[in-house]
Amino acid sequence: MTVRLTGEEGLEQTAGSGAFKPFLTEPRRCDATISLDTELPMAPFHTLHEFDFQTSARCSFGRDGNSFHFVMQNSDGRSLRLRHTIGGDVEVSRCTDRQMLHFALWMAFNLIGCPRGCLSIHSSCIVYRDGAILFLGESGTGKSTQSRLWHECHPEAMLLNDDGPFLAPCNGRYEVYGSPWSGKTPCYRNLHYPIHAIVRVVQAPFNRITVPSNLQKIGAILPSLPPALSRDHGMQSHMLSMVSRLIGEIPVLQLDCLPDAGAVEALHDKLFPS
């Protein structure tokens, strides 16, 4: 999926950041346009979801007819507004807070991508033997730890993204793509790979791998997709179709584990039997 960004001030904030630079391309045909620095007056909409961005901004996501709306209000009074016309483009108001704008662009990419089967997934992702392994789980369960341990045990394992890679269909099969959104780890690789496995990480006093039921696989993947979008019936339908396809194409495993090399080798032996 290719998106065009326009807007002088917003482009200066994004194109000049280390996170976005690897993903800049020459002008070409795009799937949608995100217009930054637009004048977006406050407009009423039906709120579907409210949440906090880090500790500094309150976010509201909702819909009014054929448009989605996203509003961020910072604790110091700065705000950002976003409007996405379903099937069309995105408008984002002028905002001097780079972190807020960065997150709003993440929302914009997901709004544009969801109907196309392209979404961010909250995971830490490594590449090993020309394929990717995605570690899923709630924050603090050890996703990043497993990625780090894989690199320590198998130095050829490369971190693709540590928080928000994107999934998208490519040549008839889902692949994972690096993105400008990688959490606290500055890892921004404009690369994409087929997926070896999706692994849900669960802390445990032992190392064990199980194959979940299909319902459990859905429960493992769906919460790792953008939660706000699932509050809309149409977007939720796209997400469920995507998850159904993923579990039909890609092995989904549960890794109950300790933060040690034994967890790495257990998973390695499961995925790459000699």
Contents of the next structure:
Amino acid sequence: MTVRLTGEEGLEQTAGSGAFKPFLTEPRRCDATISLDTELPMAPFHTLHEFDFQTSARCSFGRDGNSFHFVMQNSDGRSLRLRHTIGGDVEVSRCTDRQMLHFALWMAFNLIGCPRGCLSIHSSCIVYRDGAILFLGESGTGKSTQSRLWHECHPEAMLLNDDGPFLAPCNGRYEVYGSPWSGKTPCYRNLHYPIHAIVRVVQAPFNRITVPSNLQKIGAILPSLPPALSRDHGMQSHMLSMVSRLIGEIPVLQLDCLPDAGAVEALHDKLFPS
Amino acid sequence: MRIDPSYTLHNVAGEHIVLIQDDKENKMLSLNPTAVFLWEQLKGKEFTLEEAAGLLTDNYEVGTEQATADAKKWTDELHALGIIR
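Form predicted on its own done, so how does the form predicted together with the partner chain look?
Shown next: the complete complex, the earlier chain at its head.
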């Protein structure tokens, strides 16, 4: 997906940052424009979901007719407003908080991408033998730990993204893309790969691989896609179509595991039997 | 009673599911083929327990007593989840 970013101050804060630089491209036909630094006025909308961003900003996501709205209100009084017209562009109000702007752009990319089957997946992702392995799971289950262990056990295993890579169809099949959103790990690689497996990580006092039922696969993948978007019926349909397709195309496994090398070898043996 | 139109039955990877989302939690309801049949026949309509049971006796090899018990179980469960009102 290619988007055009406009706006001087906002561009300096985003496109000028290390996270975005690897993803800059020559001007070409793009899917949408994200206009930063706009004077977007306050507008009423029907709230679909409210949540906190990094304990510092209250976020509200909602819809009014053909427009999605996203508002962030910081505890120190700074705010950000975003509006996306379905099938069209995104406007973002002027905001001096770099982290809020960074998150708002993540929201903008997901809003533009969702109807195109392109969404962020909350995961840590490594590349090994020309394909990717995505580790999913709730916060604190050890997704990043599994990525780190893979690199320790197999030095050729490379981290693609540690928090929010994107999934998108490429030549008829889903692939995973590096992104400017990688959590606390500054790993911003403009690369994409086919996917060996999507692996749900569950902490356990042992290492074991199982193949979940389709219902369990849905329960693993769906909560890893942007939760706010699933509150809208139209977006929810796009997301569920995507989940259906992912389950049809890509092996989904559950890894009950300890944070040790045995977990790496159990998964390695399953994916690459000798 | 009727199925709340804000809920949608989805076919995801061959599973028939309804997403139930509120402020506190997200839940996923999985429907078996009979429950899917009742949903498809009754969505968008006002209906009674007898009408739901009648759909079962008309389409499945089941007696009135069993059909009524099955239909009641279906409506009770969906009612408890706030899907049937």
